[in-house]
Each structure stands twice: as structure tokens, then as C-alpha cells.
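Starting off, we have a lone chain in the form predicted on its own, written out as C-alpha cells.
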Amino acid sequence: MNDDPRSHGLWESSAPAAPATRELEGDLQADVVILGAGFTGCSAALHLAQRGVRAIVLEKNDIGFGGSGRNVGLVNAGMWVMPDELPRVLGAEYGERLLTQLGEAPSVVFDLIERFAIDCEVTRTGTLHCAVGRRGLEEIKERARQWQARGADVVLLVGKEVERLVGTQRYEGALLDRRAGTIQPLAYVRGLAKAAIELGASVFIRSAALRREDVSGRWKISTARGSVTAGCVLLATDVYSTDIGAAIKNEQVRLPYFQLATAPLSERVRQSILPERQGAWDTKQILSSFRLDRSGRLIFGSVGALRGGGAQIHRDWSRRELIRLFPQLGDVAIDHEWFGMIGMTADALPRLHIHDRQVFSISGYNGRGIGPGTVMGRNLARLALGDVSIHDLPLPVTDVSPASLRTVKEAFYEVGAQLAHFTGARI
């Protein structure tokens, strides 16, 4: 996307085409208007869509531009704090309710996917994550007790278990969650959009929110060249957020997420790692992540921007770790690279906000954008369309609190990123 291979790598290079849109132009009149066309966004014009409300979304970029076109591809329950978590930080309440649809948010997933026949290379084989040493170890075998406590189908794996699944030594044991999988994410959230226009919903894409003025009770989203107006407005821009969402931005630290793709393994190689084709992510602060997509590529991930002298870091360092984890790799070609931003909320959980009448947001996923970005765009449609009110949601209502320090953190987690990566060990 923006004649920029980085940005959307292999997800735009082997995604169907995203559906026929156009910039907005003219004075139109909707329900409800939705900014942004990620995860969230077009999930709530989708469930808007087939309840017969008339749903307009507006995109600064393309559909999926931002953290849902860039995503790793996991479909995960949960958040990355340990479940016990949730309820201690927001309360008993919401955290069970959070909880519990979180726990839900793959079936979600792949109910629409097989609904709407969105081609997106789904698997549901579940996801691993692997523990990297002893203290590893301890952590997911406590976050399987918490999760199994909810009865969620999860089991912890270790030994010969792990190396058969995961084709690694290096790993002292692995969480195995069933309930989630893998798909191509800028499919996915292209299929979202394409369903609901089909449904009756509007995309309009390269039409930037500018501003928000109340016109007669109803509120006026105008663009370069038209406006929107509704009586009720979705904020769903999250950390790619500008203009009328800023302040959902600025209250997110940006934590850079690089991707490399191999050239399709052999078919004796790519028997040899993730089998079931699981998707993966280890225990280490600095994670890594690694999932094989349907053309048998190894897609490979960790923290750090693909730009200026950290880009040439992060490919080496990638190339070691590769050959240190799966030696029977031998000299793989990277066929592709590209990067993004994951938003972090300070405790690590998304917001709700109330920013006006009518005018509500839901951010901050934390690099879980799939299964929560979906069913949180399901929230927000119910909460449009009057189903529940605002203290029926999984999240208490916030105020937009600036992160403290954003720029700082930013530049450390980018700079602190390559410093590890080039003091990495060596082969």
C-alpha cells in the first residue's frame, strides 16, 4: 500500500483484492458513521449491516491500512496479561465479562469467516506458546492453571510434545490453546468489509475524518471532499488514529512489530516445523513469533522497525535466530519484510470511551487485534443499535488519559530493540 513493499509485505501480496471502493464525495446522511476500516471498524459495520442500519465508514487510507493489514495473524484468546489479571484491574465484573468473551472471540472469528465465505487461509489448530527456560516455564504453566480454572480447552505441553509441534529443541515446553488459529489477517479484514457492503454498508476509503460538528442533535463528520452525517459515530482508528482520534493514539505507547517471509519451504522442511500449522510466540520480553501461511512460507516476527540502520539489525539478527531454532532451514531466501505498530495501553488492556453523545471508542488491543478488534466492533454495533447500554460491555467507561513519557518509551522500545537484536548471539 503507498507503493510501500514494507508496509503490508506478504498479506498484500497474497490477499484477494480488497472490494471496490471510492473516495467519499457529496453530503451523505447515515445511522451511524464509523471511522476506520480495521478489525473493529468493519466488524461493527458488518453486524450494523444485518440488522438493516445504515452504516457509512470512512478510511483515511485503505481497508485494513493500519495494525489489522500488519497483524501477525494469531487468532488468540485473551489479552497478554495472565486471565486472574483482568478482574484484579477492572473488577470483578468486568473482568469476568471481559474474560468470557475474549475466551469466545476465535469462535467469533471463525463463525463469520464461515459464514460470509471470507477466504483468508484459516486454520483452527490453535495457537502455542512457548516457553523459553525455566522462567518460562513457570509462566505458562501458571497462565494454563488460570485459564484451565475457566474451563478453557487449553493444555500444557512438554518434552518430546513440544519438539514434535513446534520442530525445536530450544523450547522447555509449549501452552497449546485449541481454541484459537491462523489466518491471512488483510484477507480477513477485507472479507469483513466486502460482507458488510454486500450486506448494505458503505466504505469509503482515502476520505480522512477532519472534523465532527453537531448539526441539529445529529453529528457532521466532513472529509476533503463530503461529509457524513449520523446520529452516532464509532471510533475506531485506534493507534493509527489522526485528526478527530488523536487522543486515542496519544493515550497508546507504539511498539514496532517486524515481519520476514521465506520463500515456500520444501515439502520435507515444511513437515518438519509447525506440522499442524499451529501459530507461535514465545515467553522472552523481546518476543518472537513464527506461523507458516498456505503456501508453506515461514513467517517470522519480533519486536523493531524495518527503517534506517535498525532494518539491516533485525534481518540478521532474524536470519540467526531462524537457523538457531530450525537448523534444517539451511540458506531459506526472505521473500518479504514489513512492519507496523502495536498499541500499548499502560496496564495492558483496551479502553472504552465516551468521548460525546453518541461518540464512543473502543482501543488499545496490545498486539490482540483479531479476536478482540472483531467482537469489540460487535460491542460497539449492539451499543449503536440500543441492544445494550453503555454498562452492559466488557470494559469499564475511561477517560482519554495521555501516555506519560509516549515519545520516550517509543524511541527506547525502538532503539532498545536493536541493540538486542545486534548483541544477540551469533552463530
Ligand SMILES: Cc1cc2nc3c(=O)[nH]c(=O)nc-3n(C[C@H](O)[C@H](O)[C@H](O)COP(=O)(O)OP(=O)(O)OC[C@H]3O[C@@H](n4cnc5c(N)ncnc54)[C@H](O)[C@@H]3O)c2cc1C
The other form holds:
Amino acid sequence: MNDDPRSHGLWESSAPAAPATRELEGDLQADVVILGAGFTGCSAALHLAQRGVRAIVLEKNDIGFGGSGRNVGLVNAGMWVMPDELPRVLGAEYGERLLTQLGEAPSVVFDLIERFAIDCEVTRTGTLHCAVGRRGLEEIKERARQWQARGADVVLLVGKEVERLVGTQRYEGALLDRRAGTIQPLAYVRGLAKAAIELGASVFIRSAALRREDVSGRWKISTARGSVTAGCVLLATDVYSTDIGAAIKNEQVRLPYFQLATAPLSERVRQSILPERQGAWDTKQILSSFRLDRSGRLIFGSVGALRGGGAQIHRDWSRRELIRLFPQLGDVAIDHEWFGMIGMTADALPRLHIHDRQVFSISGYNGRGIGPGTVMGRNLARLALGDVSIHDLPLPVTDVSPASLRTVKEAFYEVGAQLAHFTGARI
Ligand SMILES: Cc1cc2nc3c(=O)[nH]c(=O)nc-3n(C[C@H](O)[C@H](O)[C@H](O)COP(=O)(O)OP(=O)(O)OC[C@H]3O[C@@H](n4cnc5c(N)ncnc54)[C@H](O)[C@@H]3O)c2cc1C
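Provide the structure of the form predicted together with the named molecule, given the form predicted on its own shown above.
Entire complex below, previous chain first.
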């Protein structure tokens, strides 16, 4: 995308083609105009189109250009925040609603994939949160306890079972979340967009929303060569926001995250790593993630941006770390590399905003956007349809407030990851 092999990497080369779309030209009318064609915007469009509502999506770049086309593909059932913490932070009513929706989010994703026959390499064998050291083990034990108390299908694994499922002895334990799974994220978001279009929605790419004006009680959203006028505006531009969505971007701190994909592994080696094909990540503060794709490539990721001097540091560290975890990889070739920005909010929870009359946004998934983005897109659609009131949603309405010390924190993340990876896995 954008002729940059480091933006969407493997996903760009293995995803089915995007549905045919073009730039907006001329002036159109709609019931709802949606800005941003990621999981949130495409899910909103699909849920609106299913109800026969005329929805138009304006996307600045291409479908899946933002986090949705770059991510690891872990379809999780929660946030980073511990389950019991949500009601404490959001209050019992919103916290419990959010936990319920997050818990159901993977099955919402899997149901959409099935119903609309989205070809996106879906696996439904769960995810593994792998414990590094005693502290990591304590963390996943507590997570397991809190989820199990809520009746969630999660299991704490230790000893030989961890070694068998992950393929390494490096972890003290693992939390297997059977609600979760993996997808090819760009293929999924393209599939959502295709399904929405087939049901009557329109998606315009290369059509940045530049201005919003009130025209006789409706909102006119202007792009460089056209406009859409609608009764309701849904902003789904998240941390990749520009122009009229910029305020949403500024309330998040961008955490860079890169991924490398090996050449397809031999049958013998691929059976020795994640043989049941769970997606995995670890409990380290500068965490690593790993999973296989349909063609048997190992995809390994961690915090950092593949640019400037950092790129080689992250590549060298990844190779050392991969061999430490899975010596059987030997001198495997790395075929793809890419990175993107994860938007982090101050309390690691998403934000619901009312920007104006009938102008709403939900953003800030803190690296958990597949399930949450899909269900929040559905929530935005229900709100636009008038099926629910804003107070029925699982998040309280807050004011948009810029993140404090954003640029300092972003520099800290980038340099911190370089330092950690420069010294890491040398011994
Ligand atoms: C490297 C990485 C790894 C991740 N891994 C995971 C994971 O494994 N599991 C998980 O659940 N989540 C993961 N995430 C998080 C997840 O990808 C995001 O939370 C999610 O993609 C957000 O979806 P969205 O639709 O809200 O926004 P995006 O997907 O970012 O879409 C926003 C879109 O808005 C467009 N846009 C911006 N401004 C305008 C404008 N003015 N007009 C029109 N369009 C505009 C952008 O071009 C973009 O396409 C990861 C994120 C990254 C970056």
C-alpha cells in the first residue's frame, strides 16, 4: 500500500484483493457518513447496510491502511486492563457492559467471517498469553482467576503442556483463552468492506474528510473533489486520524510495533511451533508476539519502529530472540517486515465522544482493535439507527482531551525499545 513494503508487509502480499472502489467525485447524500475504513468503520457500515440504511465510508488512503491492515491478527476477548479493574475504573454499569461485549467480541468476529464467507485465514483454537519468569506467572494466574470467576473459557497451563503447545521451554506458564483466535487482519477488513458494499454501502478511497459544515441541520463532509451530506457522522479514524479527526489522534500516544515474517517453514519445523496454531504473546513490558500464517510462516513482532537506526537493532534482536525461543528455526530467511502505530490512552481504555449533534466516535483500543473495533463499529451503527441511546453503550461519554507529554512519551517508547533490543537476548 502506498508503494511502501514496510507498511503492510506480509498481509498485503497474502490478502485477497480489496473490493473495487474509487475516489469520491461530486456531491452525494447519505443517511450516515463514516470516516475511516478500518475494523470500526467497516463494521459500522456493514451493520448499517444490513438494516437498509444508506451508509457511505470515506477513507483517506486504502481500506485497512491504518492499524487494521498492519496488526498481529490476535482476536482477543479483553483489554490489557485486568477484568476486575474495568468496573473499578468505569463504574459497575459501564464496566460490566464492556466486559460482556469484550468477552463476546471474538464470536462476533467469527460469526461475521462465517456469515459473509470472509477468506481471512481464521483459526479458532485460542490465544496463549505466555508467562516470562515468576512475575509473569503471577500475572497470568490472576488473569485466569478473574476470568474464570466470570465463567470465561480460559485455562492456566504450566509445565509440559506449555512446552507442547508453544514449542519452547522458555515460559513458566501460559493462559489459554479458548474464546480467542487469529485472522489475517487485512483480509478481514477487506472482507468486511466487501460485505458492506454488497449490501448497499459505498466506500470511497483516497478521499480524506477535510471539513464538516452544518447545512440546514445536516452535516456536509467535504473531500478534495466531492462531498457527502448526511444526518449522522461516525468518526472511525482512530490513531491514524488526520484533518477533521486530528483531535482523536492527539489523545493517544503512539506505540510503534513491528513484525517480521519468515519464509514458509518446513513441515517438521512448523509442527514443532504452536502446533495447534494459537496466536501467542508474552508478559514482558516490551512484549513479543508470535503466530503462524496459513502458509506456515512464523510471524514475530515486538515494540519498535523499522526506521532509521532502530531498524537494524530490531532486526538483529529479533533474530537472536527467535533462535533463543525456537532453535529449530536455524538460519531461516526473513521474507517480510513491516510496522505500525498502536494508539494508547492514559488508562488503556477506549474513548466514546460526542463531537457535535449526531457526530460520534469510538477509538483508542490500545492494541486490542479486532474484536473491540468490530463490536464498537456495531455499537456506532446501533446509535446512528436510534436502536440504542448513547447511555446504553459500554463506555461513558468523555471530552476529547489531548494526551499529556505525548511527543515525549512517543520518543521514550521508540528509544526505549531500541535500548531494550540492543541489549536484549545477547546472553
Ligand atoms: C502493529 C499493530 C499490531 C496490532 N495487533 C493487534 C492484534 O493482534 N489484535 C488486535 O485486536 N488489535 C491489534 N492492533 C490494534 C488494532 O489494529 C487497532 O486497534 C484497530 O485497527 C483500530 O481500528 P480502527 O478501524 O478504529 O482504525 P484504523 O484501522 O486505524 O482505521 C482508521 C482509518 O481512518 C483513515 N483516516 C484517517 N483520517 C482520515 C480522514 N480525515 N478521512 C478519511 N479517512 C481517514 C485511515 O487512513 C485509516 O485507514 C494492532 C495495531 C498495530 C498498529
